[in-house]
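In C-alpha cells, one chain follows: the form predicted alone.
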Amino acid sequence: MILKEKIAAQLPEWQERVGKLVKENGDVVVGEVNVSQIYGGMRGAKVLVTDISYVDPQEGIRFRGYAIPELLELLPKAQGSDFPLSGGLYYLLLIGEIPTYAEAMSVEEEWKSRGEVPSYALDVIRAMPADTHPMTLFSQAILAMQNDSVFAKRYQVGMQKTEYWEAMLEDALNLTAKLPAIAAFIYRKKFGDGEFVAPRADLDWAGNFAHMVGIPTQAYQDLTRLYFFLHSDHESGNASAHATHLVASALSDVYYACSAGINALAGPLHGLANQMSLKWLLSVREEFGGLPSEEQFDKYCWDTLNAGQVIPGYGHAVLRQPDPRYTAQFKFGQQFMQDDELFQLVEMAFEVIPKVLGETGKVKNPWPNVDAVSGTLQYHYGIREFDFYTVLFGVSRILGVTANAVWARALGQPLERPKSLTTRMLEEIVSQKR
C-alpha cells in the first residue's frame, strides 16, 4: 500500500527529529497560561502539536504548509473536473507531499476496495427512531463498525508500539472509505426514499456522494469535491479534532475516537454555524420578500446587532482576512449559480456586513468565514434539510482527524492528561503575584 510505504519511509527521520527536540529542549517554555484561559476554555493555550494543518492569521488554513489557493491549483483533479480528488488531499494530509495523479488515484482505489458498508451498520441507522438527529445516526454508524477495528483486534492479541500506526492507518482507510455511502444513506433514510444506493465504479470518493445522495449532476459532484476538501482539517484545537485526539490518546481505535469527534461537532457552538448563517440569510429574504436594497440590508444588519444578536458567518478567532475557504466557495457560486437569489444575497452581504461590523469598533475581524456561504451552496442544489449539514462537515473533518491520529501513534504521542487546579489555588496564585 503506497500510504503505508511512504509513511514508513518518513518515520525514522520524524522520530529522531521529535525525540531530539524533546530531549534537548524539553524545559524550554513555549507559552504561559493565564486565569482567563483556564476559565475560558483554554482558548489560545499552546499545548498541542500537529504538522498537518495550521491557521495563518493572514492566509487562513494551510494544509501541510500549502494555502487553499495553491492546493486548488496543485492537487490532482478528478476526470473532467477542475476540483481536487479527495484521494489526493488525503495523500497530502498523511504524507506531506503533493501527489501525482497516479498517487491520488491509488488512494481512491484503496477506498473503493474498502468501501462496502457492513449491513449491521445500515441496520443500526434503520433501527433508530424516525426523528433521530442525523448526527446521532452518523455517530452510531461509526461506533457500530468498531467491531471490525484492526487496531483493537491486534492490540488484544499483542503488538509492538512501533506497529500502532500501521493498525491505525488500516482503520483510518477502512472508515474513511465508507463515509460517503453512510452519509448518503442517512440522508435518504431521513429525508428521501430510504433506499441504499451503491457507489459507481467510475466515480471518485467525493463524486460518489453526489450520486448516492441523489444529485448526480456534474456541478454538485464538483461542489462535494470542493466542500470535502475545504472542511477537512483546522489545526488540533477545535472541539471535534481535540475530542478525537483525546480519545485516541487513550489508545482507543479510530472508530471510538471519530465517534467522539462527531459528537463534539454536533454541538451548537461548533458544527452548526453554517446552518445558522443560512437561516439568517433566509430570514432577510423573507423579511423583504426577496432581495433587499443595500440600504435596507444595512439597516437589517444594524437591527440584528442592536437586538444583542450576532451576524452569523462573520468573524473568526484567528483570521484577520476573509477566510480563503469562503473565497473558494464564493467563486464556485459566481461560476455556477450567479442567478440564484440567495447567492446574490451572499454577494450583497460581503459588500455590506464588513462595513457595518467595522463601524461598531468592536470587531477584530469583520470578514466572512467558511460558514457564511457553505449552506447557501448546498441549499441551491437541493440539500435543504439543515440538520444534515453537519454530517457533511463530519465526513470531511474525519479526513483530517484520522490523518492526525495515524501520526500521533506513529510518533508515540502519550495519553493526554492536563492538571487541574481548584479555584482556591488560583486565588492564592493571583494574590501572590500582586
The other form holds:
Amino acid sequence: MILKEKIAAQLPEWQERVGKLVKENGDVVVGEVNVSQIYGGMRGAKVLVTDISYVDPQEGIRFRGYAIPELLELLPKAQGSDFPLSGGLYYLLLIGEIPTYAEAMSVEEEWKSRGEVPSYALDVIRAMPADTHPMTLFSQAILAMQNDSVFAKRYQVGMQKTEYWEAMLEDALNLTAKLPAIAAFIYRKKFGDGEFVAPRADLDWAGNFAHMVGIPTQAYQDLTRLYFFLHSDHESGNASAHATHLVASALSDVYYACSAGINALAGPLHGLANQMSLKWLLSVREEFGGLPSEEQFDKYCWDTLNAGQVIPGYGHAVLRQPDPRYTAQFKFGQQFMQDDELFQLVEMAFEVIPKVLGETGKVKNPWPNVDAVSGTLQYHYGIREFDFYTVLFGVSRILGVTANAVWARALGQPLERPKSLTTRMLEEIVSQKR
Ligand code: CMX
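Could I have the structure of this protein in the form predicted together with ligand CMX, to go alongside the form predicted alone above?
Below is the whole assembly, all chains and molecules, this chain first.
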C-alpha cells in the first residue's frame, strides 16, 4: 500500500529529527503559562505539536504548509469535477506531499475496498430511540466498530512498538472508508426513508456521500467534496482534535479515540456554531419577510448584540482575517446559488456585520468564520435538518485527527499527562511572585 510505503520511507528521518530536537534542546523554554491561561482553557498555551496543519492568524489554516486556495488548485480533482478528491487530501495530510491523480485514486481505491459497513454498526443506529441526536448515533456507530480494531487485536497478542503506527493506519483507513455511508445512513434513518443505500463503484468517497444521502446532483457532489476538504483539520488544540489525541495517547485505538473526538465536536462551543449561524440568518429573513435593507440589517445586528448575544459565524479566537474556509464556500455560493435569497443574505451579512462588530470596539476579529456560510449551502441543496450538520463536520474532521493519530504513534508520542495544581498552590505561587 502506497501510504504505508511512503510513511515508512519518511519515518527514519522524522524520528532522527524529533529525537535530536528533544535530546539536544529538551530544556529550551518555548513559552510560559500564566494564571489566566490555567483558568482560561489553556488558551494560547504552546504545548502541542503537529506537522499536519497550522492556523496562521492572517492566512487561516494551512494543510502541510499549503493554503486553501493553493490546494484547491493543486489537489487532483474528481473526474468531471473542479473540486478535489478527498483521497488526495488524505494523502496530503498523511504524507505531506501533493499527490498525483494516481496516488489520490489509490487512496480512493483503498477506501472502496474497506468501505463495507458491518451490519451490527447499522443495527446499533437502528436500535436507538428515534429522537436520538445524530451525533450520538455517529459516535456510537464508530465505537461499535471498535470490535474490529486491528490495533486492539494485534496489541492483545503482542506487537512491537515500531509496528503501532501500521496498525493505526489500518484502523484509520478502515474507519474513514466507512464514514460517508454511516453518515448518509444516519441522515436517512433520522430524516428519510430509513434505507441503507450502497455506494456506487464509479463515484469517489465524497461524491458517494451525495449519492447515498439522496442528493446525487453534480453540484451537491462538488459541495460535499469542498466541505469534506475544508473541515478536515485545524491544528491540534481544538476540542475534537485534542480529545482524539488525548484518548489515542493512552494507546486506545482509532475507534475509541475518534468516538471521543466526535463527542467533543458535538458540543455547542465547537461544532454547533454552523447551525446557530443558519438559524440566525433564517430569523433575519423571517423578521423582514425576505431580504432586509442594509439599514434594517444593521439594526437587527445591534438588537442581537444589545440582547447580550453574539452574532454567530463571525469572530475567531486565532484568525484576524476572513476565514479562507468561509471564502472558499462563499465563492461556491456565488457560482452556484446567486439567486438563493438566503445566500444573498450571507452576502449582505459580509457587508454589514464586520462594520457593526468593528463599532463595538471590542471584537478582535470582525470577519466571518467557516460557520457563517456552510449551513446556508447545505440548506440550499435540501439538507435542512440542522442537527445533522455536525455529522458532516465530523466525517471531515476524522480525516485530520486520524492522520495525526497515525503520526503520533509513528513518532512514539507518549501518554498525555499534564500536571494540575490546586487554587491554594496558585495563590501561593502568585503571592511569592508579586
Ligand atoms: N458577536 C458579538 N460579540 C463578539 C463576537 C461576535 N461574533 N465575537 C467576539 N465578540 C465579543 C466577545 O464575546 C468578547 O466580548 P466580552 O469581552 O464582552 O466577553 C469580545 O468580543 C472579545 O472577544 P474576541 O477576543 O474577539 O473573541 P474570542 O476569542 O473571545 O471568541 C469566538 C472567539 C469565535 C468564540 C467569538 O468570536 C464568538 O463568540 N463568535 C460567534 C460564535 C461563532 O461564530 N463561533 C464559531 C467559531 C468557529 C471556529 O472556532 O472555527
